[in-house]
Amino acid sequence: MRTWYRNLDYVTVLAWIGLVTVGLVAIYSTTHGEAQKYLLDTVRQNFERQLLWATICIVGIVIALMLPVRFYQKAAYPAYIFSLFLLLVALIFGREVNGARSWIYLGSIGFQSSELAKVGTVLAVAQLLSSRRPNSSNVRFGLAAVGLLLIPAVLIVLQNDTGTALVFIALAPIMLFWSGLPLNIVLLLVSPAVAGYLTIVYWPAALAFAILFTAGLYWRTKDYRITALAGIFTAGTMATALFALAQVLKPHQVARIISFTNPEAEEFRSGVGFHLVQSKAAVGSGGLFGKGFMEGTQTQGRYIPGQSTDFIFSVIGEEWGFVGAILVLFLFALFLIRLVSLGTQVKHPFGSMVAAGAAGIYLIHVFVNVGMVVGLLPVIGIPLPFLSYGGSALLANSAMLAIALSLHMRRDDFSIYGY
C-alpha cells in the first residue's frame, strides 16, 4: 500500500495551476495598460485581489488534503444546511451586485453565497446517493437527490441569479447518471433543455428533434411509458417555450433571450446584443496567433463589458488567438478527464460521486461560458472556472477540487462496505 500523500494526482494539480495562471495573466491584461484609463480604482485592483485569493486557495487546498475522508462524509449534510442558511441570509440581508442579491458582506469583505453553496450541495448529494443500499429504490433516491439540488436552485432564482441556478439543475442528470441511473432516464432529463434551446433558435428544428427523440427512445426501450414521457418532455417544452415567448414574457425579456441568434441585428446591436457583438469581434480579430499580450484593441479599449469576469475567454481569443484559445480548452479537457479518472479509481461511491459532481459543475460552466462568448448561447452570468475574476468562485471551485483530490488520495481509508 502506498503512503497516502504519494497518491496525490500531480497532473490535476498542475492543470489547476495552469488554469489559474492563465486567468491571472488575462485579468492583468484587462486591468493594466491602456485599459486601466477606463476603469474605476476598485476594478484596477482586480489582479492583486485575484492573486491574493489564489494564494488563499493554495493554503486551503493544503489543509483540505490533510483531512480524513470521514470528515467530509460527516460534514456533508451540515455543509448543505449551512449553504442554505447563507443563501437565505443573502436573500434577506444581502447586497445586490449586478442585479443579483447573492452577496454577503462582512465589513469590506464580500462573498457570493451561491458559489459557496455548490460545495455543500455536491457533498450532500454525493452522501445521499452513496448511502443507497443495493436493494433500495432508484426512483426514491433519484427524486431525493433532485430535491437537494432544487432547493438551493430556487433560492438562487429568488436572488435573481438564474444563470447560477441553472448550474444546479443541470447537475442533476450528471450525478444521477454517475450513480447508476439508466441512460434512458438521463436522456429524458436532458431532452427538455435541448428542445428548449432549439425552440429559441429555430422551432421547426425543435419539432424534428421531438419526433426523432421520441421515436428513437421507443426503438431503444420498446417501453410505451418512457416513449410517452419523451413526447411530453420534448413537445411540451417546445409548446411552453413558444407560448412564453409570445404571451408571457415582456418584449425586453424576449429580446434578451433571442438576441444571441443574431446579435448584429439592428434591434439588438446597441442594446441586449452589445455584449455578444463586441465579444465575437474580439475573438474573431485574434486570428490564428492573436494580437499579443496587452495588445488587443477590444480588450484595451474596454469595449467588452465584464471582460475580466464572464467574458474573460474573449480576452484570450483576442490576445492569444485561435491557438491560445484551443490550448486553454485542451487544458480544461485534460483537467476534466483527469478528474473523472480519479472518480473511477475511488471505489467508494461517496468519493466517486464527489469527483463526478465537481467535474459536472466545471463542465457546465465551461460549456455555457464559452458558448456564450462565441455567440452560441444566450448571455447569462456564468464565469469561466479558475479564469474569471471572483474570489468566491475561485475559492468554491478550488475547494471542490481539493476535496476530490483528498478523497482520491485517501481512497484506501474508506469503509469496505461501500457506505
Contents of the next structure:
Amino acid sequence: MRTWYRNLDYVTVLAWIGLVTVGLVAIYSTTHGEAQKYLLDTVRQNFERQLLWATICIVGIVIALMLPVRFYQKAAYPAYIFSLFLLLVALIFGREVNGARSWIYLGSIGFQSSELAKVGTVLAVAQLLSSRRPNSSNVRFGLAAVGLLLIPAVLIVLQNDTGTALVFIALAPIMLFWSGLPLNIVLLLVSPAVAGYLTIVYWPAALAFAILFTAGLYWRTKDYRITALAGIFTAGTMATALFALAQVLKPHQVARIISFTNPEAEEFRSGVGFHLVQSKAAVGSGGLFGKGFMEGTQTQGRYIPGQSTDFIFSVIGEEWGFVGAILVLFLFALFLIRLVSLGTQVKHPFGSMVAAGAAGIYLIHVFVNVGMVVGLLPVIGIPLPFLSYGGSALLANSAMLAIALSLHMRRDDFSIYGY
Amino acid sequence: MYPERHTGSLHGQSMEEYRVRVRIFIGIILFATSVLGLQLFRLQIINQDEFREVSRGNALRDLRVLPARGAIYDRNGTLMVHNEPTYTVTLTPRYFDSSKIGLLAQLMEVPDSVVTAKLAEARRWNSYRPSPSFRNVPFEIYSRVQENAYLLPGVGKEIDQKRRYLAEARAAHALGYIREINRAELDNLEDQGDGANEAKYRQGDLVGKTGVERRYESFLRGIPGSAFKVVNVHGLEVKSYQDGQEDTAPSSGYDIHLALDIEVQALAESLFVNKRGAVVALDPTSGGIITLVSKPDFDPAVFSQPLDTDTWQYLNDNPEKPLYNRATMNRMPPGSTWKPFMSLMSLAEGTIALEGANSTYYCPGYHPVGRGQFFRCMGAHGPMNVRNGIKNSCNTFFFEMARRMDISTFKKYANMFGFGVEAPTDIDEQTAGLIPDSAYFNALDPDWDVGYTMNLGIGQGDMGVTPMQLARYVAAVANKGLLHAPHLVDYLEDPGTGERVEPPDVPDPERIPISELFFDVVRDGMRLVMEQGTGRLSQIPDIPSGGKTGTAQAPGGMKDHSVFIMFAPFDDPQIALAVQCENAGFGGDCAAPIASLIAERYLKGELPDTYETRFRMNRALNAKSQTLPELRSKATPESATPGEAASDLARANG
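Moving from the form predicted alone to the form predicted in complex with the partner chain:
To see the whole picture, the full complex is given below, headed by that same chain.
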C-alpha cells in the first residue's frame, strides 16, 4: 500500500519553504543588525517569533494534509460564518493596531481577524461556486459569490483596513473568471480599476484606455449593451476619480492617493511620500548584487517604516540587489503557476476553485505589495505573503495553501457526483 | 506542469475554453511579475546611481575625528601643555528606561532628582539624540557607568579633549588660551575663502584665542579625519560604513617648542607678588623669548572647563586687567632706560663726540633752558661725557642731547631700535607704542617748542614704549647693533615624523647702522651703572653685566613706574631683559632686583643660597605696586595738575 502522502506536490512545498526562508532572512537582518540596541524589546524578537510561527505552520500543514476532502467541503460555510463572527468581535472588542481595528487578543497572543477571514471566504466561495447545478442561473450564483466576498470586505472597511478589503473585492473577478464567467464580463469588471489607476498616474492615458477598451469590447462582442457598459465603467471611473480628486476628497486624502506618482516632491517627501522615497532609495541603491546581508544602510538605519512587515521586499532589494529581488519574484511566479496547475489537476471544482482562489489572493498581495515597495502603486498596507513578519498572515496563507495541497493530494477521494 | 493530464470539463465549460482560462491566468501571473521585474530593473540597474546618492545622503554621516592638538614644550624640552580626555555621560531619553533612574543616580553619585531633571532637559532638546547631560565626569565615575552600560540603555559616552597645563609657571599671556569658536571667527574663516579651514571648523570647536594658541592655531590644530558611520532614521550611529574602508585618520597637530625657559618663567612670575608689571627676557643671540610675564595674570586652565560667569566677569572687568598682556601692550615712558639710546643716537649723529672738546657737557644741577626751574638734575654732576652721563643718569646731559636733536631724526633712530613700530614677533597682541614727530606736536600745540622735546631726552613726556620693545632694544645694545625679531616659538615638530619646521614669519635680524665703537662706550656706561651706579645693589655675583634703571612718570598722581633694563654676561650676553613694575617707585627698587634674579637664574641654572640672593630676593618681594584707585575703598582725588606733572618730571631722573 502506498503512503497517504504519495500525491503530495513537493515542488509547491519547497517553494513555500523557500519563500518563508527568504522572509526569515530578511526579518533577521532587520532585527539582528548592529542597530539592535536601538530596537524596542517587542521588535527585537520579531525573528524568533516568526520562526516560531513558521514551525507552528509546518505542524498545521501536516494536520491539514491529513484531513479528508469532505471535511473541507463541510467546513466551508461554518468556517465562513466563524470568520464573519471573528471580524465582528474584532470590530467591537478588538484592539487597534496601526489604525486598523482588526486584532483580537487572547491574553498576549494577538491575531488579525481579517487575515483568517480570507481562508473562510475562499472556502465558502469555492463551495458555493462548485455546488452549482449545470442548469442553474449563472447570474444568481455569480451575485451570491460577490455577496459572500462583499460581506467580509464591508466589515474590514469598518475596521478601517481598506487595503485588506480591496483584496476581497479584487478576488471576485478572479474566482468568477475561474468558474466560467465570460472573459468579456471579467474584463468589464476589471476595467474600472485600470481606468482609475491610469487617471491618477496620467489622465490622458486613462482617456486612451477608455476609448481603446470600449472599442475593443465592441470589436470582440459586437454587443451594444456590453460596449455601453464598458464606456460607462471606464469613462465614468475616470470622471468620478477626477471629480473626487478635485472636489470631494480633502487635500490630505488626495495627497495619500497621488503621492506615489511623485513621492520625492517637496510637499510629500517628509510626509505621505516618506515611505516611498525611502523604499525606492533602498531598492534602487541595492544595484545589481545588493549591499550584502545586514549591510543595507537603509535597512539597518530603519529608514523604511514597516520594513519587517509590509516593506519587507525593500530589505531584499537593498541587501540582495536586483539578482535577489528578481529571484524572489521568479520564485513567486513559479509557486503561483504551480498552484494554478495543481488546481487544474483536481477534477472536482471545489479543489480547483480553492487552488485558484488561493493563487488569486497571493497574486493580488504580491502585485500590490511589491508594486507599492517599488513605487508603482500607492501605499496600501497589505503584507507580502510568506515573507512579511506577522503570525496571523503567515498562518492564514499557509493554511490556505495546505488546504489546496490537501485537496490536490486527495483529489481521487472526491465524490464522483461532484459534491 | 501545464494541465495536459486534465480530462473532462469544469462547470460545464468546454475543455478548450478551460485551457484558455488556465493560460490567461498564468499569463496574468507572468504579466504581473514581469511588470514588477521591469520596475526593479529601472530602479536597481538604470537609476541605481541616483538612489545610491539618496541613500548615502540619508544614512551616511561623515563624522569628524578631531586630531590631537599639538603639545607645547619649553626650551629644555619640558612638557608645558598637552591634552587630557574629558568624559561626558550622555542621555538619550527615548531609549532610557526610567526604572533605572535610581541606578544611574547611584553610579553618578547624585540624587535621583538630578537625573530626573537632566532627563527632562534632554527630552526638551531631542528625545532621540544623546544629550551631553553630565560633562567633565571624573574618570572613576565614568568607568563605573561604563561597566554597567548593559543595564543602562540610552546612556552613552563621549570623550573630548581639553588642555592640561603641567608646568608650575602659568605663562598665561605667552601660551594664551583656547575657547569655543565664535560666530565672527567662523564668518571670518569663510570670508577668507580658505576652503581647507572652512571645512575644518564648526560651531562648538575650540580655537586659540590669544597667544601661541592663537598665532599657531593652524599648526597646533592638525587635520581632522573623517569616519563614515551608518546612522539610523533618528540620527543615531549604528555602525561603521563598510568597516571603515573609506575613513581617513586625523593627523595630529604640530608640537611646539618654545624658546621660553619654564623654570626662569616660574621664578619671574613668583617675584611679582603684590605687583602689576611685566618682564620680557630675550636671548640676544637669537631673539628667542626666554621669559614673558604679565601680572596680574590668569590660570589658562580655567578655560579648559565651562567658564562660570563670575570668573569671566572677573577676568574682563577687573581694573587690574588680568587678560591684558602688559609685556607687549603696556605703553609707558621708558624713563632713564632711554639714556643709552640717546647716547647712541647722539654719537652716531655726531652731536657729541667720544673724545676732544665736544665730548663733554657741563652739568650745574640743571639745564640752562629751564633756568633752574623745570629742567633740573638730581645733582650738580660737573662735566659729563657719554659714559659718565649714563653711569650718573645725568638729566642735564641728556636734556642737552635732546636739545641738539631735531624731532624727525629722533624718530628715525627710535624706529631703528624698534620703538614706535610693531615688532616682527609671533605675539599678536602688541602695540606700536608712541614716538612723537612734528606732526604729533603740531596737533598737540601749534606753538610747541624745545620744552616739549627736551623731555624726550630723559625718556619722559609724550612717548610710550612697551617692555617687549625695551627688551629688544637692550638685546641690540648687548650684541652691539643686531636687532632680532623676538619670538616665542623656537621650532615646530611633527609628532608623527619628527620633522622640524621653523616658525614662519620670523625675519632675519636687522643690523642697526651705528658703529660698534659707540656701542662699546654705551655698554661701558651700562656696566658702570651696575658696578657703581643705581644698579649696584642688583649686581649678579661673579657675572659682570650691563644695566640701566628707569623711573617712568605715572599719570594721575600715582607712584612712578619702576623700570629696569639689563644684559648679562657683559662680554658674551646670553640674556637681555626689561622689567617694569607699575607704580612701584624708583627703578632700582623693584625692577632691578627682579631682573637680576631672573638673569642669574637663567645663567647659572639655579639661585645659590647666598646673602646676595636673599638680599635681592627681599628687595624684589617687598616691593609693591601702589593699589589702583579703583580698588581702593575710599576714592582719592586724582588727575594731576600741570604743576604736579612738572614736579613729577623734576623728580624723575632714575
